[in-house]
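The chain below stands alone, shown as structure tokens; this is the form predicted on its own.
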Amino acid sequence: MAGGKVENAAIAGIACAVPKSLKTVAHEQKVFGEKEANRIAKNVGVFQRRVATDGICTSDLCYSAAEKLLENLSWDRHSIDLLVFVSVTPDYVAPATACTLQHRLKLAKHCAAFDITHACTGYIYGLWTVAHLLSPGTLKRALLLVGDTVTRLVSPGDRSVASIFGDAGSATAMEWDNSAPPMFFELGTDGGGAQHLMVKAGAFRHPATAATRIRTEREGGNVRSDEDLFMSGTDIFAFTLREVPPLTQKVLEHAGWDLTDVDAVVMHQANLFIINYLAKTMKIPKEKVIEDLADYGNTSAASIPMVLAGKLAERLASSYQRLVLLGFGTGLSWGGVAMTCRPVVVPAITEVEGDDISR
């Protein structure tokens, strides 16, 4: 089983970045009609998002979030033993951008650094991968740095994606701890649904070429090249509902919880229909599912830390709470933590704007 028991790993603050440009719906309205938009926006309940603009990539939204955290938490640079970046939007093919993040945030030498190219499923992939390597107590302090600007992969004219996805970059800081509440982790993976949701042209399997680029009429007359992303909502739709029950199922038998135990339970920003259909086939209270999908939308690999450092701030910044996070999507792919957060620092969600970047 991937997944199971981790000891000794805890978080100590999330912080997250957003650019500062605003869409609208009334943006979507000049391309699609203002019907057409406005029942896009009730149907998955995004009515703004942020847009990272000219000059402005994951890292540095990430960078701005690791910043204002470790500011905060008032952390000594050089205690700092790894930092791992999760993203689809790195800033080269070569080098990691792991690595140039260890160098503008000024860490150690000693520090070790490396990319995980996940979207969706991407801040548990992230967590499991940081708490793993913090258990055995090697390695005291790590930076977990998760986000997207998927917004770069989305064709304007595709009414399936380009209303619905959002531009975020988040930090999370972990370290040892021999004190820490066990987090309980259930990981999967169907790579037999990949092309449902997909960049299919501009790496290495279908390189980039003049055609790739060329954006055509394809189904329900959206508008894309094979250099956007597809997405099938059907079939994704499906997935979700075959995979995220039993897997919620999972992390709470593996925590040894019921609904009753759990204080918030945390999804994958997917939209909101899957999210409250979702909640109603597994009878989780409604003030128990916490979104935001309608100030920021799907931020992909960040949704869950964006949810967690807006919605949940307060809370988990004053007490211990009892968390639920699920990751489902692009892959295919899903994974689930049951875990007691203790209270952690956690600054308000900072806004970027293309000359606040430092490089």
Second form
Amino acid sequence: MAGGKVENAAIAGIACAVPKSLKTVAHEQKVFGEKEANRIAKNVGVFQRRVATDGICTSDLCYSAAEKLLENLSWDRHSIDLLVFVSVTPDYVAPATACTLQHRLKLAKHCAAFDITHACTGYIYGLWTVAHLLSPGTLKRALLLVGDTVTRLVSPGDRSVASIFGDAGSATAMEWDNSAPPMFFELGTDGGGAQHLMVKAGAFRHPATAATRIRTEREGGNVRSDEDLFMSGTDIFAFTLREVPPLTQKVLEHAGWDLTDVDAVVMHQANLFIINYLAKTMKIPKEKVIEDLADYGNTSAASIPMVLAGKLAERLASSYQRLVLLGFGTGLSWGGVAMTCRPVVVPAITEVEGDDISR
Amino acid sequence: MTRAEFLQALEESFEVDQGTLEGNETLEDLECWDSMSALIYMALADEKLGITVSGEQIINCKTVNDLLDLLDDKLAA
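Could you output the structure for the form predicted in complex with its partner chain, given that the previous block was the form predicted on its own?
Below, the chain from earlier opens the complete complex, with every other chain and molecule after it.
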């Protein structure tokens, strides 16, 4: 596994934005029947989630989060040298969404901007990349924009994904700081399992055609097209059982911590059943495992920053927090970080309506 | 853990009455068998017996007995 210690990079603030539009378990009851919808909701822990309607894109949510964060930090926009956007739901095939966001956020032309394609492990990849790029001190300030609008990739007739996902975007402000506590990373990949969590058609291997758009009945009565997200829940669960406990152990070892040193563990919000089982098998005390599934569901790349800017907002704004963040999913990929976070700026989560957007 | 004890643990986790599962039931016909119960079965196999069952293995199972057969090495006679 790749990873290691990164010094001289600190988080200065975290903000999130979600679509105003809500879907509750009542919606799934109409599609799958009351009994099955309730059973799924209880097990996956999702009772409502935010849904990007009216063409809201991930970039719109990240833009709103970034505006709020910059306002609260009072950062001069010209002081930002780097913008990284992490998502599997970009605006265009080309260019990188990061370039369009540089312009929308009125950042300087000396700002470097690029995209990283990752979902559930996206926040860890973003932190790792940006921390490394800031560490030498040539770049002083960076915006890490991470999010997804997975509900736009989901077939409403596919019970394995229909009631789990929500949409969200995040902005994390990071800066070079030679007094910052080090971050300890661990990352890994198993592309052999790529097909277990995949949107097969719509890019270049299988370009979109009239046929790839047609939704047909597949395994277990699930209805889906090749342009919709496919997830094999059992294969993903087997993968998390195999990879996440050793990942956590490695990250703790790098930092020289054991679980008693940790204030909060934030896992990718896959679903409640997986989080609870992983916590149990890794013997992490329940009060240290923070989740927000009931209100927001699985927000893909945004799920870790959503917990930071939501459930952990007060603690992060007022105190030092020793955090273990764990991402795992599409790729298949996994990544974790152990880091001491000094008090940071955490504005309240903002809501975005379709009408608000100036694209 | 014996086969009977694992069956009982499955019943508890699936929240069905004791005695609902005997082994020869066809999974397709079981009301309590869906994608979520597959994860519950996997978690039990991992927790109680230290066996990680793959998605492919589960797809090939037709009956409750097939699920138990995957764990045969670790189940007491």
